[in-house]
Amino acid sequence: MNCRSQILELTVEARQIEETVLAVLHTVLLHRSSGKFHYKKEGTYSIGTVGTEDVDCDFVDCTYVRVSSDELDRTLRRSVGEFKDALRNSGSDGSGQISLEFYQKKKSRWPFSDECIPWEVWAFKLNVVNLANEQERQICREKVGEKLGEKIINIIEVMNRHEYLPKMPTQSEVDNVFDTSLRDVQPYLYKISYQITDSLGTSVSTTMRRLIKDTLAL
């Protein structure tokens, strides 16, 4: 099975790391994830229906949609805030990448533990700026919330594409596919890790500092 991954980068100040990151992994389980299964019997289910809402942002203009479920957004923010934490710690300017993956497992024989497949990848690489004063930080959360409509159609485009997914699952094999875990949503099994980078190349953060002046100049 080929794994196909995919890459989305964006630059944003301090305060909008755990937004940006959130609106990025929602948007992608919300069209990665399902209403709960129902069996009747093996080989004959039901699907559970699944909410959905509306997230305004604090620190960037954007709105979003997430799947309508507090256990998910829960394990989702501790996630993000370890990444959030790592990446700040990091310095004034720093980049950092956290990643989706979605796998299924494959039994294998005792005494060998089951073998997780990957088989779609989500990169997201945030480069951190330290903007000087709070009118560069307004114009930075608009630019960085017109970069980010842009992601989340791209997530959107990607995810209407007709590619692998992994087949329904009978009963006795969902948990190999899809995280049972939760009690109102199921999402495809997925795992988030991260890696943090000491210092942000000058090209990405000159890159920002040049837009916002010469927006002020405009």
Given for the second form:
Amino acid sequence: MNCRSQILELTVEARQIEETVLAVLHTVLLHRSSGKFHYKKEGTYSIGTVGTEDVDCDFVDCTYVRVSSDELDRTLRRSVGEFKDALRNSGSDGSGQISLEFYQKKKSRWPFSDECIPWEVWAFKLNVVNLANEQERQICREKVGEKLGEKIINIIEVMNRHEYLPKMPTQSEVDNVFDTSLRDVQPYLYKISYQITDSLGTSVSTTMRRLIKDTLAL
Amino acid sequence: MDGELSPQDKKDLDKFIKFFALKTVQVIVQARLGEKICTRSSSSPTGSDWFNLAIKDIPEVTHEAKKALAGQLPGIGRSMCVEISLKTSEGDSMELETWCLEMNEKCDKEIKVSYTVYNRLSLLLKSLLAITRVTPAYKLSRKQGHDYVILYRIYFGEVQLNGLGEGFQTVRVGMVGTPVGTITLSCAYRTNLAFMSGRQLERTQPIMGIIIDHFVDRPYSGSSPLHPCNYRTTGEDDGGNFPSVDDSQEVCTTSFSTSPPSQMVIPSKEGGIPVLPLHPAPGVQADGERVPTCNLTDMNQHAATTPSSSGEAELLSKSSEGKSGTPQDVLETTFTRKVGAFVNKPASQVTAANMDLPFAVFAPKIVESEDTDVMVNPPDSPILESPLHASLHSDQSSGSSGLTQDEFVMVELKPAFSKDDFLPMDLGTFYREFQNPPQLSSLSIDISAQSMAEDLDSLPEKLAIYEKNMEEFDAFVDTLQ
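Would you mind generating the form predicted in complex with the partner chain now that we have the form predicted alone?
Below: every chain and molecule of the assembly, starting with the one above.
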């Protein structure tokens, strides 16, 4: 099937990077996480409960909802932290793109390794600006808050189109579809990667592409 | 049409729609409580968490929702709406948003009810959770308290969007197709949150610039009363989930099958859930007219029951103390507050003058006892507004009642930070004396009344005396050297 991809773009100040990216990633993962599956005999399974938590942003005038899972939050924060550092190190007024890709694993026969087939990609492009004074920062805080709200609405609109989702797997296949490593929730298999472009708008010659999250590190 | 849907599927679908409607109302109202919501994930299913989401059930809200539904389900032409409005402490109200759960005729016959529809409804609830934090009313609801409260109203039937003002926006949360129709969830929200205009002349100044656009005394055509979003029942403080217990003790479907649909087994554990005793706060009546106040430490009393023709229930803001009485008293109690130091007497004589006094704000505040304080017991309604206006206005200015003490009788002065009467001269006395020192005698008027001519006339005499005593003066000067 074709992988659908969505691109969201936002202009932010350096200190807003972390919160805006987390807001977007958490909103996507809220919709792409399920409770833990418990398989019973006769091919039936039951699903655990997903809790939610409100998060207020400090540098952006916005509140987002995330899944109540500290493990997931820590993992995302790690990735976002690296993205933020890379963005800052690339110099001021740069831009970068962080991608959240949902994929399915397809078992291949030896000696070939398993294939990762993406079915949905969310790309979040950030343009970083520097602001001169506190008044501008205050305006930016509110404006970015509004824009972030719009992005959240965009995400929800896409989610509710009810396009392709992987079929619910049997017990033996569940690790090919879901990330079962977390204790309390079960998101679809995902990986996060990012790219930094310098302020000239061209790709940096050494494009950094890191796979932050890979459940099956072969 | 319904013949194609199996009876079990029809039953399941009705159950899903009913509980989806109830959970939708819970999510919306909880998002307007003014606090951050946090629920825990649980890896083992409890069988009571509908749509696999941990959404608490506030019993009053469930009760109101069921009352509005009156045994029916949202369907084609029968929408369930949750209206969120803002009510100021002056009694003005404004509709902020209306969330609509509707169904249209577009059916999806192929869809699997107990699997796909259920999961999509779950997704829709997640979207609702996210979107309720993004609409403008969320920020308003987080700041509710002293000056305004957020109320909700549930009604069933036709959607009414007239109260949202011009240019209201609509955002669609999502849609789920079912064999009997497509469920849509959307929100229409007010965008015109302008300051008061026009009507200002008839009313007092708004407090701290409350955003009010219009304040129609709404004739509630329906019988559904407004309810506040920021109350708590004691049961809620127990934390944790309590399942929504309804008459039939239905529990949600949490079991799915990976086998083909025809073999799907859905064990439903009806009757297995123990009934949790609900913990209504004392004084809560089933008809929702009285509501308990929220759990702040200064709130021990309950809100007043206001008899009103439309059966509207009002909760006062968090700072109110409960008093029963007429709406006028209700209005006034929202402003009752402890008289603290430096609070101005709410009298028309309060001026912003005398600012030139240093520490003018520490000037003795003429504080009468609470019984005679106009703020606590307004004499009658015409005066009601102006003392409130004056007191609030003067709160913002540092003007003092730097008038002479003659006009008022000092009953008691409680300066802040002063210890009680350890010294004969207490802080209050010091302030008084400091602010009203006696005139210097050399600056007294008597002296200046003397004319220059008199001075000049007395000069020769003085000179003669000084010359006679010149030797004494010289001797004196020598001693100084």
